[in-house]
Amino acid sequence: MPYPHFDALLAEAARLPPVSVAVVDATEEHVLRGACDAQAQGFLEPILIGDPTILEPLLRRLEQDCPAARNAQIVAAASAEEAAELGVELVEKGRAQALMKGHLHSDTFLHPILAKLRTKQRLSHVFVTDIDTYPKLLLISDAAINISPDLATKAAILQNAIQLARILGVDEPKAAILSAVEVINPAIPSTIDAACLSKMADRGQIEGALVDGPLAFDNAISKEAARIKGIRSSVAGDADILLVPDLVSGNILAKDLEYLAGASLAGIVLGAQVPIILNSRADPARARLVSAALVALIQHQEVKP
């Protein structure tokens, strides 16, 4: 992968033209300084969306350290609800060329997204990991939009998937489908999911990746794992994509990486009109610095010939 970290990909957006980005309910420190530093790092150029009477004393407690701050556009909101409603008009008028999910929950933040903004692309969420004991960034999905996909819908997400890491430079990612073991197990159906994803892509049904599973996690991410088990296969211990069986288990994986394995985490959406920001409220400035290099990639990539 042309980014092996976050470093990487960060200089290279950096020298893109900025992406307008609408931040949804931006009332919160956490989400005023990644937009910021974003904003300075010349990646995006934010609409703050939200109480101007949380945002103005906060946005001049930022202007020290962050002297971007002085110059952001607010659009006034009196509520959540009505923040995510003027996002997705931003949208519609050309306005915005990207979403960020601010301080508020993700279903008030989806809804109207759903309502107006679905495209013939199924929605999936996809996090880009960066960890100092694997090689190279390691995408996640689905962790945080579809709760217990079927085959269909996880090839739809593993299409999704297999779209960002090309953006981001992998030619032909190689995706693990994830399951509780590496051998197929009808008392296990995410495992006939697995098997069925593969020969799908064998056949030319999923494009662009080599796929393979099952895989239990320590198959997919370890060469030595996967030799001393005997499975052959070319993506086993060299994996850019992990698909997860369900958002349960999507989520407890990335969230361990993070807080046990010292991971940092991007998310985005994919699949509506505009790429998606949508990061925890308790995530750090960092993941929204990042995620919103991932915008300005996937914005610069739409746009070439």
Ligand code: COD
The other form holds:
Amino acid sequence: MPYPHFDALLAEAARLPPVSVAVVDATEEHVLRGACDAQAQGFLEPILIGDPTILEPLLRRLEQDCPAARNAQIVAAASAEEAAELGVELVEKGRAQALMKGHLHSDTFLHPILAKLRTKQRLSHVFVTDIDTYPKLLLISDAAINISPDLATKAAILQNAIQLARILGVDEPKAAILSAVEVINPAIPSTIDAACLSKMADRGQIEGALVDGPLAFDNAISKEAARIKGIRSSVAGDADILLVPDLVSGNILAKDLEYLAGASLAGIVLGAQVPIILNSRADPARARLVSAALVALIQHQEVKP
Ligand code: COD
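Structure of the form predicted in complex with the ligand, please, following the form predicted alone?
Up next: the whole complex, starting with the chain shown before.
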């Protein structure tokens, strides 16, 4: 992987032209700081959507240590719902090349996107994680949009994650389909889906990756754990992508890594007409900065066929 950690990814994005990003409901300090830091690094040109009576005083405060805030464009919106609609409109008019979720609930943000910016792909979220104890970036999907995906939805989520891994320079990413065990147990439906996904990849129904599952988390990321359990797999112990069974388990995994293992996380939504930065409202500014760098890489992607 050319970007084993976020620093390398940030350095690459800094070489690219900035992307115009509509920040939907930018009326909160962390959101503004993330957008401003990304603007200062040259990753994006923000268009800030929100109530100007809240935005303008926040911007004046921020200008002191982020002078880029002085040049921000503002689009007035009276509510979060209106901000979400205006963000979509900016994309439709070609003024924004990407969207960033600000200080609003995910469903309020996503509804107009699902209504107007869908493509043939499924919308899905990928956490890109940088963990000190793992030698490369680890992609986790879907821990934020698709709540209880069925097999077809899991295949679509996996294909999106593979696309991102390839944009990040991994020609043939290794995708581990997670469950609680590495054998098929009809009483654990995610093991059956995992086996089907592996076979779908063998048959070319999922393309561009080595796919194996079911694998438990330890076997997916530790060669030693896989060896002790006698698992022969080209993916086990060396995964680039973890496909999780559902939103709840994936969300717990990602936040465990962040809060207990000190991982840094960036969040991105793929499958809409434009890439979407989607971070949790409690995320630090760096999460938004790395997500903005990812958007720059996606926008200027050169993936081998
Ligand atoms: N991709 C493409 N189309 C979709 C998707 C998707 N991911 N999800 C729904 N659709 C389509 C459906 O096919 C349908 O045509 C239409 O959109 C409405 O479908 P519903 O009624 O199933 O969808 P909603 O509007 O009830 O829910 C969609 C959300 C994405 C809002 C919902 O799945 C959701 O709330 N997800 C969790 C978001 C969240 O809270 N994340 C935070 C956790 S960190």
